[in-house]
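Next up is one chain by itself, shown in structure tokens, the form predicted alone.
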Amino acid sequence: MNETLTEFTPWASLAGGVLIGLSAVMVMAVFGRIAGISGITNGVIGSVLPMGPVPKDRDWRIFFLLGLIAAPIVILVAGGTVSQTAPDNPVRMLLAGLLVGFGTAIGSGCTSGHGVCGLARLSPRSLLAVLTFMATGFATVFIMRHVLGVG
């Protein structure tokens, strides 16, 4: 069995949460939009693939996603380290990614959109979505680790 352990890093987690919150506030203040990664990504993909009308605000979406990719690269170039654990099974990662994409499509958003922005706006729909995310996550971990013995 291959285990992926996540270290308890409260200060790094707090700093990450503060930065995510600040970026969400900045996107709302500057662009008047919700900083949901699935919506931002969907807007970029929609501007590249012929899926419908091209969003007029695609430029900030592209730069937002490029920033997500560039941030760890900048840290590495500056001499820092980026510790990230990922399962070594690419098929399982692909399946998980597809399930997350499907879930965000039927849930009209992702954890960042509902969890960070929606809850901050006291949205009942986001509260229900976050409770559903959490319950599904708990059930998935329980089934994977304790019933199937994987992960």
Contents of the next structure:
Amino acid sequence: MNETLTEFTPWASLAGGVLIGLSAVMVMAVFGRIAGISGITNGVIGSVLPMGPVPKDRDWRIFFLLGLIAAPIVILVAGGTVSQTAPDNPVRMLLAGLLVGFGTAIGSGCTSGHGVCGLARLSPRSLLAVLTFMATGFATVFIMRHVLGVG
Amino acid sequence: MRSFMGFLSGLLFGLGLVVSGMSNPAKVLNFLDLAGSWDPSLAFVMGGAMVTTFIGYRLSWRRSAPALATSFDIPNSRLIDRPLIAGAALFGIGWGIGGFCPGPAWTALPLMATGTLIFVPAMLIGLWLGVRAKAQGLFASEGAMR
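Next block: the form predicted in complex with the partner chain, after the form predicted alone:
Every component of the complex follows; first up is the chain already shown.
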């Protein structure tokens, strides 16, 4: 896949960021929890696959994931557009998925849990996690695109 | 009520991901490509989300308890350990390879792109393996799993 150029969208991105923040605040105000998607996913799949104790408040997490999945459908039904260009090399996406799942489980969080919620709580652990995954993310794309020449 | 509020907060999060462009891997990969087709948009997503959450959390914590739960359950570990750093490093590599982190991957699922249909099951397997590996102490030291 060649790299797809994307337009710089500061206002849409800022507005989307505010919506994400409002969702995180809602999860805290209503359920008293951190809106970390890897943790929420863990809580849900823990009920299907054996992976230790299942959280008591699993109910809202299942519906949270359903809401996440419903979002683009709602936008499309409302007549909006959803731009989407995902890499389609199966080996690449398999490797990416395994690393994202494994890494967020080991590191107890992802872009939402450590990134949005952790930084908003001024957690030093989360700050370090964010700096680490940003650094390896930047390095990985540099190596892929500018050393190996893969989109 | 809990189900409805859970769904609503997930929907809000997903709408934010689509509106901001974060659910599009092409935009994420361009954000991470400082030396090439750099698209700084995602810094605005993070900024907007963080400032909103910073203010909203403090307003929420003024109440003695959350609306539909008995207490606030906030991770209080301050431990900087090997699992935290190793996990974040591996996650960043996967993020750079595929352009997806967990939230956007779920939101992109109904669009049924080939790459997404491979990524999501792989992510679930990875999560499961990671939880098992951590339970076995593969990355040593007493990391606090929330």
